[in-house]
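Consider the single chain below, provided in structure tokens and representing the form predicted on its own.
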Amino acid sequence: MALKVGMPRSLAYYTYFPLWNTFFKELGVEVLLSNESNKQVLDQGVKETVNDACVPIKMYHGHVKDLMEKVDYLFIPRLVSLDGEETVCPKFLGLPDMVRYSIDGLPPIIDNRLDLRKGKLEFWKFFYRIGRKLDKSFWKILMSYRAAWDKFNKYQSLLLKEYSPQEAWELIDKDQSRGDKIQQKGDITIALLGYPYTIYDPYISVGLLDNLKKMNVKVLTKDNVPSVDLLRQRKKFAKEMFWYYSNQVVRSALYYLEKPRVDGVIHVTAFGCGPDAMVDKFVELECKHSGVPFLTLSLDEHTGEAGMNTRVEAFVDMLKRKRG
């Protein structure tokens, strides 16, 4: 019987799922995802997490609880630097320890460290150590690593064609990774900015992405911006922030405001997120400077769908009237 590795459907899952999932499957390991986010998962997480954690961290703990009795290992990597320069936020850095000391009775955790500041070979070393932990041979690990990157590159290509992560995963599963660029239509265009685990998790974001599309809005996100254009925006910073995902949000905001390319900007932030206290104000000031309307949506475990929809509908109506 194949080993089962549990992967919580939260946080970096929205960035790296095709890479990690393909690697484990090519190794001959069964990957089990937690259920999609829902109230029960969140309630479980709230019970287990420290009080001052943001809602994505609470949700992550709920996903761990959902998986822990179904798998042989939990995959909770210690992500430190994803681009070789910046780090992720402190709660990401300590995530394996936070989970380990918050929840009793866990199966063994695969918590290998990924810190690309140590050099270009760190990604390979990261996967090699995981493969050896699962008692796989060098060649099996190497072939799995190559297959994983092939799938991940196709995934990123689809995101640039304006597919959502879910749509991209489905196309890759059907071996249709050469999908044409989506021709989104809409009365107006909105940049929906925030961390992948807030804007793409339909429960945390209260279905915001789909609701905007139903309002005939063309929605663009950070993942639709080529990495070379994000790096170009970096030169506009007098001083960068420490955190990878925060800088990605700010750079994508500057990209969309450059011409500007959008009619409005919505920034989705999680209540209690320390880095977002700066990111939100920075994006607001840049929008004001560019004359582009801006809306902040702050989410927590008590966010109600009706209140959220009312604010978003009012913002969209205002943009449509402004456009005429």
The other form holds:
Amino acid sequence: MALKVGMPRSLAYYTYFPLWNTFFKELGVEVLLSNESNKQVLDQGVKETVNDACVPIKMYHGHVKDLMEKVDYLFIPRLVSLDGEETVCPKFLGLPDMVRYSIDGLPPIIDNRLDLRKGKLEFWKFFYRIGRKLDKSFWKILMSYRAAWDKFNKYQSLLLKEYSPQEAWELIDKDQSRGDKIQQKGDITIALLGYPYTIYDPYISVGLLDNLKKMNVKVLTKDNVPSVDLLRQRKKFAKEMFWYYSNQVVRSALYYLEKPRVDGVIHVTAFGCGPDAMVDKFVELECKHSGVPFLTLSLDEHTGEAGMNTRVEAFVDMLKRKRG
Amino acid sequence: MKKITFPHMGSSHIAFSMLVKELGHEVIKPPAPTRKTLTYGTKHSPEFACIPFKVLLGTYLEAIEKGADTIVSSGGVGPCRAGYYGELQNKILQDIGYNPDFVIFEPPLKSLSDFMSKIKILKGNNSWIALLDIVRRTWHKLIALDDLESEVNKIRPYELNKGETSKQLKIGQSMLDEAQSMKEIKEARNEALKAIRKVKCLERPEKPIKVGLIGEIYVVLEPFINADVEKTLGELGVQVDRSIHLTNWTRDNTLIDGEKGVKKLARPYLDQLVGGHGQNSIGETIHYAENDFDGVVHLAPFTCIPEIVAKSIIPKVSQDYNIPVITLFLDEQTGKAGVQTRLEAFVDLIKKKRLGEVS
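Which structure goes with the form predicted together with the partner chain, now that we have seen the form predicted on its own?
In what comes next, the whole complex appears, and the chain from above leads the way.
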């Protein structure tokens, strides 16, 4: 029987799912995803986590609980640096330890470290060590590694064609990796900024992405900006932030505000998020500077749909009226 | 001539005032934080910025009202947020309509030329040798200030008249404030220490209750923010050992031999730098447990990321080493009475544990 590796459907899952999933599959390991985020998952997580943690971290613990009894290994990598310069939020750095010491009776954890500051080869080493841990041969690992990157590159090019991650995964699975560029239609365009694990998790963000589309709004996220254009924004900072995902948000904000390319900006943040205290103010000041309307939505485990929708509707109405 | 101000952190302003004054600038002493500082700070800060950010911003605003035109602060490389404070505070101040010169010192290892250029701004017309001398004296003043506070923590639990030790500390600090030359600093330090040791004391118990104080540096050092934890514990008859002093990252602390040891201790539980004092908090808890302390008080600002990581791991450490730990997350809503009640309960628990009534 094939080994079963459990992958919590939260945090970095929203960035790297195709890469990790393909790698394990090609290795001949079965990947089991946790349930989609729902109330039960979150409640389980809230019980196990310190109350000061943000809602995505609580959600992650819930996903781990959901998986722990069904798998041989849990995949909770220690992501330190994903671009070779900045680190990720400290909660990612300590994630395997936080989980390990918060929940009892866990299966073995694959907690290999990924720190691209150490050099370009780190990604390969990261996968190689995981492969060896699972007793796979060098060739098998190499082949799986290449297949994984192949899929991942296709996936990223789909994102640039303005597919949402969900849509892109489905297309890749059907091997229709050459989808045409969608022409999202809408009366107005909004840049939806925030970390992938909050804006793409429909439960945490109470369906924000779909609701906006229903209101006939064209929604753009940081994934729709080519990485070259993102990097180009760097020179506008006096000093860069220290966190990978935060830099992505700030850079994409600057990109969308450049011309400006959007009618409004919505920043989605989790209650008590440390880096976002800086990011949010930064983006707010930049929006003020360029004269683009700005809305912050702060989410936690008590966020209700009605309250959120009221605020978003009011914001969208205002933008539509402004357009005339 | 520049009118310079800087962050207020514990009693360090005494030493830094001398530094700025002797470099030939006017000092706008950062006022000790009060309710007003917090009101100013919270009004203009992001909601989830940590309390040190808010207090610093409030302090800057108060100092600007008093005429400061230059703010000197430190930067950092993360992943703790503190390294980004200066950047954002500068933006916020400009948004409100102030335009002070903001001099942020980044670690010299990051960019030496940047570091030197900022030194030159402050150096003015002083020669390099004079600068070196001034820095050296400032350093010794900082050490002297730390020495006084450590001594007070040993005496306060047994003082006969409540408040006597704190009074002597105040007198000692103002003596140090006046001291200028190396000789004067030394004399002031010795005299103040003598006066503190002379405070009338009860007979000391054979095995005093000892508690370690750990956590994020700003909330540990600033009594206004931590509801005067050291004093509160001292007056409950507890001997407090503070893990962090402003000067201990270079000199060997008598108890903890350098930061490396602490990080090593933390490794089995958290083998990764998480920024700020997160990893230290875990290592220090183990350290105190191994040195027969009765408990650990862990202080952190609300929304502090590294300490949240630490807090999720500490319960396991506390269990493995059988040492009680209380974590207090502090913010602008924290009330003194609330902190005091919890500390009293904590000390009661330690006493009961000693009697074997609880395990």
